[in-house]
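In the form predicted on its own, a lone chain appears below as structure tokens.
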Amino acid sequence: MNIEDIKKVLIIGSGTMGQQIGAVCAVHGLDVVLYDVSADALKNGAARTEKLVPKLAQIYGRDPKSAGRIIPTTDPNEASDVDFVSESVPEDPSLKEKIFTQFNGICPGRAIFTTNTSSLLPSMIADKTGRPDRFAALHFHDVRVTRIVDVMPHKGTSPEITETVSGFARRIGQIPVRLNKENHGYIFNAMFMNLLASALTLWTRDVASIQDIDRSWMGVMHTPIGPFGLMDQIGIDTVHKLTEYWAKKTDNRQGMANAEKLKPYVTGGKLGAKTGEGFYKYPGPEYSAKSFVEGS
């Protein structure tokens, strides 16, 4: 498959990724059919992908008068024409296996099958998808603030279709970075999450305060946020949801620690930005006060 026969894609998941990953097709003049089980939550997604196409086609310097069409559908048939496939559904190995399997039967031989999953292997789920060899991760990060993009083939992917997989990141102004075998977390995620659970283990030993680790990563690194306020941006839940899985997986006994340290955060609902309180208070958060670093 040429890039250029790549014309209509299939967003599977409507929620924050979906969201972003659905509109910056949209805007790149690609036709998008935006898919989710949930009648609201379709809604609303659609809703806020519409809303953020004119962002988007200004952050990428796009006419937005030449965005391709948004089709919300929960029929999942509405799939028999598309030409590229981009899941974000929760990280549940069974759950996108099952959507795998149910869209390999739907959409046409062409279409191409990428996941965003943030913490899975596409090995894990490849013969699942009924095309391992048309099948590869392609990860998003914020696309209104980064065009980074993780390219991740598995060793049954095709050599063609990770090319195809990459110079369709271009196509809709990504940069792809290409890894050269599995890695959990892909690049930077990988270090990211290293740094959260420094941060993490600092805390649960009580070597020092939320505060301080923050303010101590910001003062040396001349960053406007910390580990913490970087969590209360992703959700508490997802960082507690990632943490207990790989010490689970890792059998880390000072990540499960850390683990139970954040349960109270997400039981109390209080999960961060998204619910107006987690480790900081929104809006204005106590770390963005100039004078936060200077500890007054």
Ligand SMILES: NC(=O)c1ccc[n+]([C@@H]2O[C@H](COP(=O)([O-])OP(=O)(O)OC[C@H]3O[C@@H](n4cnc5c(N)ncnc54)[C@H](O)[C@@H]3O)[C@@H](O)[C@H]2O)c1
Contents of the next structure:
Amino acid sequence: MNIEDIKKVLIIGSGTMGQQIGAVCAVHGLDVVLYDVSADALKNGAARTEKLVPKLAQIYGRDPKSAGRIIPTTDPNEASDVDFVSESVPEDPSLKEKIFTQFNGICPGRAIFTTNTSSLLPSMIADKTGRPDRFAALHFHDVRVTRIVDVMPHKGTSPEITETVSGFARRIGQIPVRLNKENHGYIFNAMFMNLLASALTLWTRDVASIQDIDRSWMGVMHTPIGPFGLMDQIGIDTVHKLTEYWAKKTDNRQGMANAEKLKPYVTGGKLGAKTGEGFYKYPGPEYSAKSFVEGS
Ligand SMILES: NC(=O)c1ccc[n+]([C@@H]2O[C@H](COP(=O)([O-])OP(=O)(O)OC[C@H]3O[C@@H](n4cnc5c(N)ncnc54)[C@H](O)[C@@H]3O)[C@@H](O)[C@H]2O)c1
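I have the form predicted on its own already, so could you send the form predicted together with this ligand?
Following is the full complex, with the preceding chain placed first.
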């Protein structure tokens, strides 16, 4: 399949990521079928996707007038003539399996299937897609702030399809980075999670204060934010959930201690920027002051 043959894309799930991926496809001239199982979620998701189009057109230097159509639907049969599928339903392997089996029966045989999963591996669900050779992960970050996307095939993905998925990513203005093998957390997230875990360990072991850990990272790397500031942006509840999940899964005692240390923030509703307080107070967190790195 040539990239030019991809004209119509199915987005499964109209939540946070489905909206972004749908809008970035439309902005690059592709027709988008936006499917959700919930009519309420779809109404909200479609409105947000439409709203994102002019914003992304500006970011990506595209003419919003040449954007593709967005076709919101709760009818799976609208997918009968799509060329490419991007799945963004909740992170539940059995749900993802069910969805791919369902759409394998509806989409044309030529269609390429991709998942935007954060933590699962494509090989875990490949068989259920009914077309494992035409299936890979295409993982987006926030398309408003970065164009980097992970392309992660599994052992059974045809090399030609991996190439096409990368080409598709470029077609919609993204920068594909290719994994040679499956890896939990892809490329950026794998490095990033280790950074956060190291920062949490320094704090949990009382090696240094939150401020000095952030100051150290910001001062050496010349970044406007450090690991604890970043955790405030992500949401301490999400960081806690991930830390606890991986600590249990890998039987990691330090990880469990880090999760325990985060717990009072979660139970106390100090979840970060979204609640006005986490490791720092918002708006105007301490680390955003020019003098923060100097420590005065
Ligand atoms: N949020 C992020 O920052 C982010 C980043 C990269 C990847 N991801 C991954 O993307 C996927 C989606 O995450 P999200 O944050 O967009 O989730 P979300 O909860 O915002 O949206 C999920 C959507 O899927 C819909 N849905 C549920 N069951 C469905 C079904 N059977 N058929 C069709 N739609 C269904 C829901 O109604 C909802 O609208 C997850 O796998 C997640 O790990 C998330």
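Computed from a prediction, not measured in an experiment: that's the story for all the values here. Residue numbers count along the first chain shown, from 1.
Undergrad: If you split the chain into two rigid parts that turn against each other between the two forms, which option among 123, 187, 48, 108 sits at the hinge?
TA: Evaluating 123, 187, 48, 108 against the hinge definition gives 187.
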